[in-house]
Amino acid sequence: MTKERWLQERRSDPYWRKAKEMGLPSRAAFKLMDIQKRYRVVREGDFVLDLGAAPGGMTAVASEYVGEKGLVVAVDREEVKVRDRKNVVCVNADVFAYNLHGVIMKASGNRMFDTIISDLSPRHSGDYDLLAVQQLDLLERTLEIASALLKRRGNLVVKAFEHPTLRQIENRMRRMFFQYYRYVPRASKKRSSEIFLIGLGYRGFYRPREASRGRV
């Protein structure tokens, strides 16, 4: 797809236009709004960890949900454009960084998280099978982070792409959480295979896969 075609499609996207009108950093905000309305994954006063947060659409929405007594820690290698809110702390880091857990805990004041949201996604190379494998690595890393930083009974929301390899992650999440759901927000693009996996009520149980695929 050419840059001109991409820009044309973005301008014709009602969620992109609405995000711009509302001053939101990205259309991803509406995905979290939809998930929140259906599953209520975030509550007032919660501490929320937002992985792959840039440019900050979900971060902005989460900060409204948690209110003044809550906190959102937004992690990304790129700039998160939600820096003027007192209840948002931005961490510029790679999710595969060896010291990530310590950096995040410092940002939260050593408090575990009530909810973890991940909008992590690899760069699309055009090879869908490669994309699925790379996304599997990101999903696995998200589960590792959740096992270390998510409170018991906490919630997890992760972006994935439909693919046969996704079953292993889904099976693991079914064991990790009391409730598990698959959901496609209305703001997801129609031609996309994007899906969100939602775990409610962390059991405190996690078993990593036998062999690591390494970094993305």
Ligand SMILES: C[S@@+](CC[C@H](N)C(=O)[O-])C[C@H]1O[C@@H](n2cnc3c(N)ncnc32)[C@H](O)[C@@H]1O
Given for the second form:
Amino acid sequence: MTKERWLQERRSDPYWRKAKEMGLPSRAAFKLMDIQKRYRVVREGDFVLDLGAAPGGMTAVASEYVGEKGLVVAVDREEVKVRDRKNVVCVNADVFAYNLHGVIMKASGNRMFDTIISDLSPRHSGDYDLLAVQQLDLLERTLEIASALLKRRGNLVVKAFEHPTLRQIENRMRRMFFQYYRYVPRASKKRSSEIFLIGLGYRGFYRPREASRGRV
Ligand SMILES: C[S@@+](CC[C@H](N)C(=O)[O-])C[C@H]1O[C@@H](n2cnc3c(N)ncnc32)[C@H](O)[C@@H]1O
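Previous: the form predicted alone; requested now: the form predicted together with the ligand:
After this comes the whole thing, all chains and molecules, with the earlier chain placed first.
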């Protein structure tokens, strides 16, 4: 797509225009609003971890939902443009960084999270299979982070792209959460194969039977 065509498409996008009018950093804000309306993934006072947060549409919306008693830790390797909000802490990092868990826990004051949102996605080169494989890496990493930092009974919202390889992630999410849903928000572009996987009620860590044997 040429730059001119891309700009034209953006100008005629009602979600982009509305985000601009409302002073929101991106149209992604409306995806979280739609998910929240349907599944109530974030509550007042919650601690929310927002992965792939830049430029910050979802961060801005999550910060409203959690209110002054809650906190949003927004992680991205790009700049998150949500400023002057006391309940938002930005962490400029790559999610594959070896010390990520420590950095995030420091940002949250050592509190685990009630909800994790991941809108992480690689840059689209035009090769759809490559995009799906790269996205799978980000999904695996998100599940790893959730296993370490999500509270028991917490929620996970994660962006994926439809692809046969997605089945393995979905099976894992079905095992990790009491309830599992797939949802396409209205603000997702019609020609995109984007989908959000939603896990409600993290079951917590289960020690495999073998490992628990012989323990007092
Ligand atoms: C679709 S954008 C996120 C939009 C954002 N959630 C919002 O509401 O405005 C995807 C983001 O994932 C981030 N990302 C992709 N891979 C990453 C990685 N390995 N570490 C950190 N951020 C990454 C990109 O920098 C980009 O900002």
